[in-house]
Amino acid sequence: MNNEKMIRQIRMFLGNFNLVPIYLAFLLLLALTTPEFFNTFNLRSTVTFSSILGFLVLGETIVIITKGIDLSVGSIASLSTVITAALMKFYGKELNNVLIFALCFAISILAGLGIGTINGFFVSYCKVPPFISTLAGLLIGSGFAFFILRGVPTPLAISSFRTIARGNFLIFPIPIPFFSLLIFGITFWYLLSRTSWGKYLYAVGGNEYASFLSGIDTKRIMLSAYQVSGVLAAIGGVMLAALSNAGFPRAAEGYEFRAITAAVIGGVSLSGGEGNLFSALLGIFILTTLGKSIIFWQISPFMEGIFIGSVLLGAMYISVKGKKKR
């Protein structure tokens, strides 16, 4: 009996992480064709950039589980880079580094929470379609980003802030963004799988009306999903500012589509109520590795969108086919 139970658990694990062997096979192909891909600098930059985008994927996944979509995560991240650059420009000389760093995160998170609340309120309480509501959120975030610095790319006034994105965690050769994403990933995995909030998210995504009839406050649950998405996008944006050492209204332009693509590749159903958080995060590592490999294979970087679009179509086809078999 114990052996059967163990076999079932292994199968369940492999079912949730079926992207792992695909990613390993892809890395093996890279090792055979372009071994220079695995130099220390390139590996570190790939992991760091993927980890920063991972914060957007986390939030996007939570929203998609509720059968929604969030098009504003890219503009929220861009707004966070602008807020960070503006605060350092105007207050960098008056406040000590620890305080200004904390202020950058705090105000960016409040901005992300504000846009997320607007998105969630109109989706859950006003029944505005998520596509329209979050498209408005995208425009609002982008408008504020352009207004604050008048659209001018602004370097960060405090160079030590780059440590947040480029430094290691303590004495270990682990990039801080990767360690941070790991902590957030484990935290939200626990919340989704072990708490009533997470179970309600899946329930609302699976059948909102049935969830309402069973006593779940569906509006509050949906609102919270968009709020969490906005906060996570803001945190990712601050780290993006540290990585690029600048604030720019278009710093994360289009990243919302990468986040959605990563979630879909990771098996998160756009129909709601289904999805694995860590598979979605692995999806963004696959996308980033694919984008970098194009350069090493000496293919035009302008073809990256073609590759990513093809991968998205393939993932959607597999997802739809899998549902028909059930």
Second form
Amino acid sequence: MNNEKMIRQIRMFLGNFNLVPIYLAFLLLLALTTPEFFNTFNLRSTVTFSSILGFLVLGETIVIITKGIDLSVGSIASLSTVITAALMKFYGKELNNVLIFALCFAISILAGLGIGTINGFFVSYCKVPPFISTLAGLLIGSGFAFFILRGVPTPLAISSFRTIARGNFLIFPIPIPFFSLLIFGITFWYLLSRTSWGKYLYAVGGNEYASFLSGIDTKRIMLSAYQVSGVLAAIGGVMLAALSNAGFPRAAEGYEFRAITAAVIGGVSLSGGEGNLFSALLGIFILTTLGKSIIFWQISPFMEGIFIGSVLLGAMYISVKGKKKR
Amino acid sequence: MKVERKEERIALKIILYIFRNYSVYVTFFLILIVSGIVSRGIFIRPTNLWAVMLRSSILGLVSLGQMLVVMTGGIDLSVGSLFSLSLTIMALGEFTRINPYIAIILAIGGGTMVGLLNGIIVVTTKIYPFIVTFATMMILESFNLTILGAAAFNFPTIQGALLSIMNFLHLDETILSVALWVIATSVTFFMCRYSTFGHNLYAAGGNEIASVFSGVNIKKVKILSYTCSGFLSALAAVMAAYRLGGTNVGAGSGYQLNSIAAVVVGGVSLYGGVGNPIGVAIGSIVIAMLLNIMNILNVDPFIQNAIQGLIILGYVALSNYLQWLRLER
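Next, give the form predicted in complex with its partner chain, keeping in mind that what was shown is the form predicted alone.
In what comes next, the whole complex appears, and the chain from above leads the way.
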């Protein structure tokens, strides 16, 4: 009895797609074709980059669970890299480092919250289709990102900021982004599966009208999903700035696409109401590994988009097929 | 007291009726007048209006295709990258020194084929249209980047071929593209009004299941509409090729959003089944005018994007509100 329950929980944990064996098989393929892939530096950078994208994936997954879609996460992340670079450029000498770091996070999060609120407001209170509303959010975010530093890629003035992305957590050889993603992932897993807010999110995604009738404030729940997505994208953006050591309005262009793909690979259904955070996160690790392995297979990195687009179509196809069977 | 209320109610009803059914025209004249005043007459000079017409004719062709797709309840996010794809094919033609006329035909054919592919994927796999076209967009952009690299590429031979076509027809560049746009719009208009395909288009967007049961071949309608969208984007790219004289990776990046904006302003419902080609044509002029007036007023080009986003949002929200008002009354 207990055993059965545990198996079921493990099944739920892995999501619909049983991604772990797929990932292991993929890694095995990599080990056979390009053993050079497995050096410490490359593995570390893969993990760091996937973890930073993981923040976008978390937000995207939460939005998709409410039957929405968030196309603005990439531009919010770009905006926060620009905000980070700009703050360091203009105030780097006047204020002390810790204060600047805190300011970078605070202002980026505020910006993300702002754009998320605009998205969510129009989706929930004005009934604008989510992809139109967040497409406008994308425009607003990238507009400001270009405006602040006039589109010039700007290196970060304070070099010690890099430790946020490249340093280790305490003395363990765990990159800080991975560790923080783990904390955020567990927190949101708890929020989604153990609190009423999380239950409401699934309910709204599953059947909005029914959940409205059963007394859920559906509009506020939807608004909150977009706000959370904006904030998480902003945090990811600050970390991206720390990783690339620069602020650039195109830094995260197209990353919303990776986030959606990762969520779909992870079995999050675009028709709302179901999805698992951890399998979505595993999705982004697979996707980043695929992107990196393209370079090791000596295929032009420009063609990464072709691969990711095909993977998305394939995963969507499987997801739609699976839907029909039930 | 009672009479006053009734009159108020009637007046409100009339205003609502005008805004609901003719909001494009109201917006058009409002923007025309406001722009004329704000720019102190620069906007309504003939040269400027001519430039607006060229811009709106190219945008109008793309939006027309977008409209056909939106009417079936889908959306085509790949129009911008289809536009770039056609330019890339023309650049490839220049590079391989094939006959420029063949290169132009190949460019239009390539765009049409990708549109057809979009339609087939949407219909056979039943994946959400915006995911399919989003994936196509990414794949095409990646393809363009692989072919062109980061550099700009000029195609003087193609430009020469287009010029000789214009000379042959004794037409100006602007007149030619406006003429094509007008022809395409009127063909679509009559098609929507009087042909089976047009009626099926409205039916498929309005209620998919009902139209399947009444014998409409939805798959054919959808595939055709995506194919038309690809064809029209490619045609717009050929029209723009003479003016651009070359291409780079981001050549068509604005069209995806501008065409959706034009369609929305033109009174097409994003849920499908409602729309009118004339409205979309006026909508494209409205968007072209907006872009133009922002340039005249020296609005920061980086902020223009943000303003455009807000305008789209506001417009969709407003039209949804008006729709809701009708339901209440």
